[in-house]
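In structure tokens, the next block holds one chain alone, the form predicted alone.
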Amino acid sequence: MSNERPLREIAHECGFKVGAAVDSDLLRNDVSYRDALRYEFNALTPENALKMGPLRPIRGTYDFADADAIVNFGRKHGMTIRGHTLVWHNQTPAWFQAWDYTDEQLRRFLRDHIHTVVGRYRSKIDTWDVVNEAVSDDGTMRETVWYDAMGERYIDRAFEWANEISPETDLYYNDYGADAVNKKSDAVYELMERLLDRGVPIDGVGFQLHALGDRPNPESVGENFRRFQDLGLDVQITEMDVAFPADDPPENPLEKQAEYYGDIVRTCLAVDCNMLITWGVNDAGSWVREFKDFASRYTVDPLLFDDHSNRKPAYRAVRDALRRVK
């Protein structure tokens, strides 16, 4: 790296965390990465290791390994540590079949799951993803597995599960599509009163800010946030990325992206939104690449470093935010 001050630094000075979800392998075989990840955030999380499918492989077996790797590294560099996530629809186990359930063995084996994780992890991971994604995008909720076997209910006991094993750890809920004040976001800020009224321990939400193609409006996003807090919710930013159509994009698309990557962070600084992580390290790692739909629909350049770790100009946008702070 440059002998430039890293952002951790920057970020560290006015109370702001800069994180990047982390790949186990990469973690362990790319140095540039491994350098870049260090030097420069001050806050991670796993992005697939501490999920379901890849944590139980095996029936009635934990692989703890990469979660491990990756959280033990963030702990041993000094930073915050976002675990993801306790209850998703996705990324289950390739042997659960919840058919081979009743409710109560459902309810159980989710119970279960839950204590086992957040237990092992109890001293080392700041904040928790306990339920992720339990809105659909038309507003209503979205019928899973945990759904199907206890309602919107399965949310509750999800929260005071976790919250049995490990009290002082704070406790978010996470989606996608709701940045900004939108149907969706209206639904989600409903499904947190409900929470509230219902003594969930909730502390925060999560806004994953995947800003592809469409751009939610930075005024709208501050709104937005401003509301969940009169809730007496924290917010954070938990999965950002910014690309643009691949078949349209804007005239000096990273001076765009840089624009958007500095607005949000400003936006964030002015609601007391403490955190914003991105959803990968450099962009050889995105999500954004490794998904071929994806890929071929946007600009696959979506983080704050490039293929080999090198500064991009959203980075400096990032960096001159934050410097700005007084």
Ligand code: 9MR
Given for the second form:
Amino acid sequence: MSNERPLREIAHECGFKVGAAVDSDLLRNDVSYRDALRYEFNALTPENALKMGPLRPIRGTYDFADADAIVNFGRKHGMTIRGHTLVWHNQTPAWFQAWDYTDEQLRRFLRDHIHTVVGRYRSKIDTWDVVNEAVSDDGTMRETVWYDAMGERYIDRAFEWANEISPETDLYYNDYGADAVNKKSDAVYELMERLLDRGVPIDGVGFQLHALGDRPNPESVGENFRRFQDLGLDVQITEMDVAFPADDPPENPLEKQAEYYGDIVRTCLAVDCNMLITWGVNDAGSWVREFKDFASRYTVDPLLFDDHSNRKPAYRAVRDALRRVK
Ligand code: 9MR
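Next up, the form predicted in complex with the named molecule. The previous block was the form predicted alone.
Next comes the full complex, this chain leading.
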């Protein structure tokens, strides 16, 4: 690709993982995307392929083809793999949404799902987002199908089922908008305290850090990460991207973006958070473009690589922040 040293090598030297969310079609069909992924990143997460909807399009069967392709690519290239996600209110299969289940049927369905999926990737996936986005923006528990059937204890059970089938895998709770100290992160913190009090086998918290419009203050992010670590939990940044309001971007958006990525990497290093995943490999594949509403509201180049997988100022800022710790 170039003579510059790959980012993953620099990251590796300071015990850091830089990853990207991966789309199976782009991985198959776009050479520059594939090359950037394997050359520059030492971690990945399937962006959609491991979610319940894509995995289980037809009742009674699983389609592991896309997830296997991504996971095997990651293994082949020595990458750490995050599994995303087992329990979420979004992206459930259409047939599931139409199913008139009893609470007990739902409980068994979720247990079997977790046993099957975590079990299949036991030796390949290092970390799972077991439960995603269980807390609402106002800090109350989100009323999902899982919550309606089982109350908050659906979270306990999900972690227990994952743990019993794969005790070595790191199990995470993952959420957005809880990156800095704020009302939502307070609620997530209290949820974590309750889980730990109940002896739930949870290893860490994933902070998504979708910096769209707002950029959480890095100092507050550090302070927030520390309080979760003080509970005995690990922390990771799991879905980062940085975009500005489309109608009011800063003067040098790519430089501003780079500065923020650099600040966040430095924050991570200062508090011993050793994983940062960007939500996509290159700008062309970013979900911000896929979501029509967002694409008109925000600048649409939120990642480290441009549409053709060329390095951006943000890439260099991440690299330089990592280099400085050597
Ligand atoms: O990037 C994902 C996009 O391709 C899907 O259409 C979308 C479905 O809701 O999910 C996106 O990923 C989300 C992730 O799974 C959880 N956190 C927010 C992410 C961006 O919406």
